[in-house]
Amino acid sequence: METETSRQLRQAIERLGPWFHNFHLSEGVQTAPEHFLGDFPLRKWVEIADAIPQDLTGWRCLDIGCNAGFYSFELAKRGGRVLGIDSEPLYLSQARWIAGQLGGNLRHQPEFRQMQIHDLARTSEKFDLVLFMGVFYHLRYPTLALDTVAEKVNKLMVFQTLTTEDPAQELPNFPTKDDYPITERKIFNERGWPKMAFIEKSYSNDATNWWVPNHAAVEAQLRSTGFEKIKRITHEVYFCEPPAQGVRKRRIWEEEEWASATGESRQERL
């Protein structure tokens, strides 16, 4: 028989619905139980939790494209002072009620905030720990925000992407040079070569899916933005460090661009 308490937790939730993240709550109540994804997103927490520092005191963390803040939630248990971001309100609707339902089971509360990804040019905050993590597909322009973003990190990276290949068909890098003759054109077509998908409608009912890359892709833009280390995990999932002077270090291109593009002044960047 159902208590008044987990009646009142069903209300709340459906009211603050449609949920992509399942959190288990109080007497056996879960606010997305039937995820087309299974029990998402602690599945894919399992597979990177390990490799993240068990202890984040002192570190200041961001979480890109938040959701309802299950990883925020999760990092904030370890220590860790966080920001979560999204752009929609009614997800950030749900990560707050959620942190009004953890209460004592955080040692810092989450601070959640409405902003695009591309808000953060215009901040100066950094962050030790930054997790962009299911977000790049969805970007109008991916390139960009992945540079702005690699900008803000101190220490480490938790990056994630949909990618072109399944798990377990994955295709070799192909060993690219350094440059080549603008009459080779036949090298683009080689297997494992960079790529990114372009999707001009809509993928899996989400008009929002526009780039999906290859892992050659996903690495060789990684290595571009400046990262010095960069380790794949899991499936889909990159652990990247920067050098201790910043990305900007490795860059080898013209930045004026990408200033351009920000808003960054050039006296920002002396």
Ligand SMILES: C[S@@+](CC[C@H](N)C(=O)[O-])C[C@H]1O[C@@H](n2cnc3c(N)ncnc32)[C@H](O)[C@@H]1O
Given for the second form:
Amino acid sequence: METETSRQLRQAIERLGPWFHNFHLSEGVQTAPEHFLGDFPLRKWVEIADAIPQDLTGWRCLDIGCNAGFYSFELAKRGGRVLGIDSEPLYLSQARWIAGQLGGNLRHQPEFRQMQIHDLARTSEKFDLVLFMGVFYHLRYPTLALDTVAEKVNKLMVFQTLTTEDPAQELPNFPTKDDYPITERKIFNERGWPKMAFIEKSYSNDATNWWVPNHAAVEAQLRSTGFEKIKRITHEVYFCEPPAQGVRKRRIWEEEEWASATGESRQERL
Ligand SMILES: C[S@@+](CC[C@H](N)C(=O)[O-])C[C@H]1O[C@@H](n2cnc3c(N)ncnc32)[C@H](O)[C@@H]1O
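Return the structure block for the form predicted together with the ligand; the form predicted on its own was the one displayed.
And the full complex, kicking off with our chain again.
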């Protein structure tokens, strides 16, 4: 028989829905028990949790597209001071409600802020750990966002994206050369050439899915944006470290394009 507490929890969950993140609350109540990806994102978290430092004391963390804050709370449990950003106010309301449910036993409660990923270009703060998970393929301007995010990373970025590849049949990366003549077109159709699939209409009932890369394209973009140590730790998750001096070493025409697109003048940056 349902208790008063669980009835109230279910009502609040219903009022704040729909949910993408499943949380296990008291009395066995869950926020998204019927999730199409299973117990999500706990399922994903267990794949990466050991690779993230257990003690994040003193670490400033950024969770981009934090949704209801599952990862933000996990980082906070490890002592990190977390900023979770998301463009969708509904998810941020869920995150703030979850903060109340989890109780006040965190050293630092995560802060949740409504922000577009591209707003980061107009902020100066840097972060020791950045989670950029489950957002890249939702962006219409993904490489612009990646260039912006890369500049925010002091130590580690955890990057996750939907890819075009079936985990059981991954393509070998095609060894690209430094240059090709303009008459060379066949090369783009070689298996494993870096590619992004464009979705004009909808994918998985979601019209906010735009660009889906293969692994070669993910790795090429991470390298091109300036990350040095790039390690895929599970099917679609990459751990990326910037060089000691940071990733600000784009060629001048990229710098200008980025500055123009983000509204930051080149003078301010040089
Ligand atoms: C698929 S969910 C991923 C949530 C979480 N990061 C995870 O991996 O479980 C995508 C999240 O990104 C947010 N999002 C999508 N586009 C965004 C944008 N341009 N700026 C900020 N957040 C965005 C969505 O509102 C949603 O919460």
